[in-house]
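Given next, in structure tokens, is a single chain: the form predicted on its own.
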Amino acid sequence: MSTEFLSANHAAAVAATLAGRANRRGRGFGGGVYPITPQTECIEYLCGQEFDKGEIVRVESEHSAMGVCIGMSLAGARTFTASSSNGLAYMAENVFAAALYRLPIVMMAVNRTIGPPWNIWVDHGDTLALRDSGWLQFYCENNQEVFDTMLMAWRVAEDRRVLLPVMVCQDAFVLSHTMMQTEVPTLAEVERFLPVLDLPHRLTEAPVTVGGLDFPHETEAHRRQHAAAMTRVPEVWREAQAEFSHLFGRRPADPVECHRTDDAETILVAMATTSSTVRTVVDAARARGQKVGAVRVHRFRPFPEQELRGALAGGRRIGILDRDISLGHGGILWSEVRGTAPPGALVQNYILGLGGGDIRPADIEDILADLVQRREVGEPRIMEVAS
């Protein structure tokens, strides 16, 4: 093991060259690479890694740059790429195909705002967008839980429990190419994590169809095989954190991360980096007496429903902070919290940091100090922060 110092994007990048090389024993490394800003340089970091076996291949677009992740995964091969915002939206028709035939593909999404006008901040969006595509979705919080997920995100989506690819995000900037240091384990530590793969439906020499016409009942057969496989998510993920503790000595984030909700009556819920700055906001308003907790979610896919309710069951008041927006709606993330909050609690939607604008301790203030006031709930509240 040795402290590195390390952008997201490269401990990304990082992580799968040791996953990469972990597998040479299988059927090797690969998938395909197409550049968009902020996670250029995860890639660029990757093409410069040599691998005993298997390679990565540069190509002509994200759409592409899947497709050769399928094919490279339908071979047997442990797959990586990396996307964001519009590339994320052109690759999406092979993004479903991924998820639908069964293939534990991990792809780095660097959350970036959706354009045009164009904007290369973040917002999450993006990936949200997506939520529905059949693949694991987690939103890091520091560089280092960027480099553990993506381990714990191969361990995974490779058990036959599974077999379904996984999102790996992280903000655009905030976290993409800023520096910290990164605790990253040696090849041989890596290797007694992740078994080599063995992917149980690849390509051979005997002939077989991939993707051919499914008849209703053959479709809704595959579709609850899918769901069924998201339900073991769960338990294989407790397993992995359990043997990544052992050998690392430090525990992978939980679906649901609880801070100081013991007796709170107001909570808020944030995902990703605004977690960090709600939490500090929560120790400053304990600190002047108020029941104050903030919850965050890690795993948004599948989604932590069971562990929602009982984080937020003694709220009264519960605020939800999206970053991203459903026009016409609200946010993303509140849209679904807030069917696991109790009975009669106050549930408040509340919008911020869209294109990548700051979010600072007294934006959080001024949605803390409009929460504790409400009588009832009001239309979701897009907030200005400042530029």
The other form holds:
Amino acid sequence: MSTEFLSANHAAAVAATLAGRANRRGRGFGGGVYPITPQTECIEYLCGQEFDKGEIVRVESEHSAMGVCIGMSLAGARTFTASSSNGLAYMAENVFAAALYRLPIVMMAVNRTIGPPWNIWVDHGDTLALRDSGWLQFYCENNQEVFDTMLMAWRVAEDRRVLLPVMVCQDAFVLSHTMMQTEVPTLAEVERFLPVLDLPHRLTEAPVTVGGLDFPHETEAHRRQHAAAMTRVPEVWREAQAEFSHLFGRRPADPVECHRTDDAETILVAMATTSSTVRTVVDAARARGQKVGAVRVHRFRPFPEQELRGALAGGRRIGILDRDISLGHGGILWSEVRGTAPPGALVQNYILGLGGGDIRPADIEDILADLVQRREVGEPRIMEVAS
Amino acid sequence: MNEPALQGIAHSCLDRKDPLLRPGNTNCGGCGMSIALNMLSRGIGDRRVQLSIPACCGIVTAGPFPCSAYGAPVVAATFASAAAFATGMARAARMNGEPTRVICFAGDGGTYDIGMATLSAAAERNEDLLYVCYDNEIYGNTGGQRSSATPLGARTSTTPHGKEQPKKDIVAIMAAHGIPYAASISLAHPEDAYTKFKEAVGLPGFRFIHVLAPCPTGWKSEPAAGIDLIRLAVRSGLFPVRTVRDGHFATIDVEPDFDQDALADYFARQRRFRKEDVDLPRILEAIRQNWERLRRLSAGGVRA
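Can you swap the form predicted on its own for the form predicted in complex with the partner chain?
Then the entire complex follows, led off by the chain already shown.
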């Protein structure tokens, strides 16, 4: 283990390099890569690495980047790619395909606003548009968490009880281009945590057609199996968390992270880096004597329904902060989380930081002030943070 | 004129034990893609192969889960991604030191149109793949719509008055990538087809083979007439059978006799072509110009 000074792009790339090398006694490592701001530094780093058994393919589009990952994964290799924003939108068909083939591909996604008009800054709408693609989704808060979630991602994805792809999401620039101290284990340590991939349905010589035609009954069965694999994720994650803690001395994040929620009457729910700012404001409010807590959703898929019910159980006023918008409805996090609020609680949606608007403590203070004085729930409120 | 010696498809000792296209598949009678698969099967012989087949007719051929009409492992790829999936499969085989040959088998929609960028990029990277395009000149899977491989004058469900543009020259496009091997194959000339498939399966780097594949349903022709139609297309010079190696060493593999009756017969025997839609003088002139170009490229070379 060593301490490195890394951007989250490089943290993800270092994790991918270690995970890739750790599979050299298996069927190797690789993937298709394609540049897009603000993810590019990740794949640039990867293209500069040497692998005993690895193939990084510089393809012509995101659609093909995922296509190469699918082919390589079907052949039994450990696979990785990274993308962002419109790149993810262009890749979408093969994103769905990767999950439907039940392949343990890991993708690092840098959350960026979908254009036009073109905007390179953070917004969670790109990966949330893929929430129904059958992938696991994790939203990270800092660079260490990006690194740790990447290693956890392969461990969980490749577990025979799961066999599903994982998207590890990080905020554009706030994390992707910000350097932080990051604990990096050695290859030998990673090898102890990540066993060699043995994909049960990899292509061999058996004359089978993978992903051919389904009649309705077969599709029902396949979807039921896929859904069942999702239900096994929490258990597999917990096991991996325990082993990760034992090996590396750090505990990877829970699906739902609570901060001072035990006696909280007012709770603010958010994802990714917004949560750090929310915690700062919660601590200040606590110092003033307000019973406020913060909840962070780390794992968005499978959706942590039970964990959220527990976390929000004591809340009377719940503010859900979205850095995304489902146009014609409201925040995506809100639309899913509000169903887990206790009966009678006032649940208000605040949409802020769209297109990378800087979310400052003062913005969260405004939300808190609005929430505690509210008599009734209003429409999702689209905030404008100062530029 | 090299007339075929075998007069069609005959079973022989060249067959794989498990044919690439197994009996019991649901392809239409007279499907040119079925014939192409049988010839490819012989070209493969006993070599280990894996196939990437996009969402063209060729994947419907596989049949419903969990059956497979293919005698080799197949990945049903997304429509545009056959060459990308195959890239991943071929790279994995290479890094694991396996002799597996990876083959893309795609229709004209998946090749000329939606898969073009993926195909071009894989060719540019010189991936170790054989890409076979069985070209029935329409989107057959969806009931016969125009593709950029549909020939001038052909009626499809989306060109009810006949297509106004000629088809793209896919062999020239692929050869322009400088790939080791780009060729067209006539199903009416099985010796030529077998020799080319066999060579192309074994060569390293990116290989491309174009097969004109009759589709009785889309061409509105007699199922039994498919091979005859291909022979007419070759004789008339409409479909050149040729090879381009390394982007510039070009040969003409079957010399046509430019028989105008053959050309007229080719159009007359398919109801997708109507007299009022087929501009015969324009087509004759296009054939003449095309062959002038091909002669220049091949320096008059005809394979012995």
